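Just the one chain here, the form predicted alone, laid out as structure tokens.
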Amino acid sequence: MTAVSEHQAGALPPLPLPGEQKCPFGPPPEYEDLRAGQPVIRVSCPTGVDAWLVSRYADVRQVLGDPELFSNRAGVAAHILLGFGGGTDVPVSEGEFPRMDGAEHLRFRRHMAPEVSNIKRINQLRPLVQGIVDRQLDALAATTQPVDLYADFARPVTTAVIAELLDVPEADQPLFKRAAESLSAGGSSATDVAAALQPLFEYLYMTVVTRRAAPGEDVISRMIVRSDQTDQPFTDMELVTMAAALLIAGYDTTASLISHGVLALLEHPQELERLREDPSLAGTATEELVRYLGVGGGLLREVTQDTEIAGQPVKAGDYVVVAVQSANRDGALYADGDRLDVGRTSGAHLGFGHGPHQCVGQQLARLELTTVLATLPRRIPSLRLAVPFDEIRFKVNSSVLGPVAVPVAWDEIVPALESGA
């Protein structure tokens, strides 16, 4: 067993979080020393939670892969954000399956996964996603420069994809935009979050009732039909909560990954050039960007019984934050983990999580990011930042990493048919 550090004996250090310019693409610099000397240490988190911080790849993988010892019931971001998505003292809502474990969690996942993760379904969606990306690039061509790649490209693309899957008309999409923005903002109070969620839940309840009466081909209808064939069909409220989670995650999480990833490539021009010259690298580039950018604030777990992590005793009821970004840079995984390499072939990263609770929508996110990376560099070969990099602001105290805005400019946007996109 490891000795208790002086930090653990006195006031707890704060959870290291990405900050403005300090670490725009990687984990805070403290993690290198933590991995080397204090791989499991007590920290204080922004929402008042005290937790064990785990920073090495093997230990993070161990925690994520063992939900019997490390439960998800507190909510993955309850150490950073208040409101929907959990809380250490917030009861699990009906249908809030990410905070469930075991058979209860699997009941929901087995019906949602075929819609957003099944490879056959993803292949069916490729033309849809490609068309959305090309149309949004066409729209940029008619826009006065500079434009914000995040607000004017990434968000419209991911919004259109998830809205198409759930058959949400464009006029109704501001409902889930407001909810997503409230949830991802670290300064939002529980009251703010509830106020943003209420109209969305009311809208989705009426949607579920309508689709139950007359199912279509959208994701909500397909989950209704599939679950009705089981001995435990979903209730209306369960479907509302599941649909809300899909809409909110699909709106901003992937959009932030797209804008953050493109910004990283703009700051690594040799890697962007490799991608421009060989669009077949888009698949490995996607995995590399997910690894490289990771989950900055970490993921929260609750210890269910006394155990150890890397020799450090932890007690039932303790909280654990697994530092995914740090784990993905661990030298035990990649000797050059701090280097961005769009041709890296190993897929052992933890950017989408690991174990039963790994991201249920990861295949859809892969499809969207891969399509962007195969298309954007070829259609806008002259893409560049419109401001100095040190003027780019980054989100802080947020569950979603990435730049607040990415102002860009270009010389020409190549038409889709000429690009080969």
Contents of the next structure:
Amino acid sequence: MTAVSEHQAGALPPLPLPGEQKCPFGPPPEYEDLRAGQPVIRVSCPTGVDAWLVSRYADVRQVLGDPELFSNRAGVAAHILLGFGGGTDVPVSEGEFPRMDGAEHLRFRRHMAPEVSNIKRINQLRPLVQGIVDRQLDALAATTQPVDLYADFARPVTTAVIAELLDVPEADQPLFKRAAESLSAGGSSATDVAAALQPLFEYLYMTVVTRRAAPGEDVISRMIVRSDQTDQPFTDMELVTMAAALLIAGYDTTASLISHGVLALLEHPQELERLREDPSLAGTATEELVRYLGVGGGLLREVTQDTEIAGQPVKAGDYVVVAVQSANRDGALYADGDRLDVGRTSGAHLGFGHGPHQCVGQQLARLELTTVLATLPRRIPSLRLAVPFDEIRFKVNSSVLGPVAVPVAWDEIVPALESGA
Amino acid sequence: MRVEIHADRCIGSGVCVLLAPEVFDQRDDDGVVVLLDEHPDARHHESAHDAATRCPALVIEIHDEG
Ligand code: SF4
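What's the form predicted together with the partner chain like, now that we've got the form predicted alone?
To see the whole picture, the full complex is given below, headed by that same chain.
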């Protein structure tokens, strides 16, 4: 491998990004050659950032697992989204934990963990999520086909779950929609994002103030109450940013994962059939879909001290983009990584990331996707695309991957099981 | 097998509890890992290894001859 000097920066190849029909479910085809011959190369990214692109499983895992050498300060998506973090020059704002490192970051994670990643708590939420999924399928049975699996099923399900957890009434949801869409769209400038987030932050600020005075049983109230018992209580603004993070992630990221995952299964009918016959495969199917589809544009880190990645020297201040999707298809992880296999037993895939910044909402996302995968194939055995696959459009220039819409049809929706009602 | 944890790094992800609930638990107030069984039974060795590999914060260390 040759080290590329900064003088050639203008001629750098672009960061390979997921294209529409070329790779609706997987990494851009270039990655296979990169993994084989150029596991660490210089690329130029859409926001103008130049970075080392890392494509092999072992190297991606090393970078994500070593936060002392590879910092989050720049913002994980600052290489693809203008309005996101905006590089190391932009100061970290109050409560902006995704850009924090070390103990500072840990303080936020451990405050959210009891609400969203304590497995006992997740298990208690199971009947709630099952009920929401079943009610949404009942509602579909009463509508005219075709329906959009994203807008008419996945998003109502994920929104209902997060609305229930945070106790935010349905009426406030256009606020979240605007904020989530602006945050994940590549074209949004920092000013656009700030403008879209402002009303959401004001709303959540009022919510924090009201619930501080009269706490309920919801996640925001519980975070306020627990905060007062910690050594370093959280400010109202810090509580607002945690609530906003949960809302925005819960709103669109999980919904896109559900519609993208179901679409992948519709394109792999044998795998869908296996799930229909044996809903107990829903757990492994969930892991497999997260591996198969996860994190399209890669994650950004900044080097803190001169070091090496796979023998390539990198300097303090350099940016690194880890290609998670490519890593998850690496033959070093699975011999047949390009195959979708709903029965694959767990492996250490990186679809939720790795290291201390691993997806904060992963357990909630798992619960929702697993419930959908155990329920949907059983209740709609005849589920099918209502348009040819070629007509499905995918989000481009966005940090959230997935189809724009998934029009589907069916012959019959089977009633819910008693226990799930 | 002996299981050792470095809980100071734990982010409370719940990954270990999901994979090996016989070996790991989490504290209620901050989600941090609690080691339930330092010398798990042979039938939990595979899931304990799995938890060690998949723990995002590299908290879990397995000593096979412990
Ligand atoms: S998997 Fe690791 S980070 Fe997550 S709760 Fe267990 S020990 Fe902590």
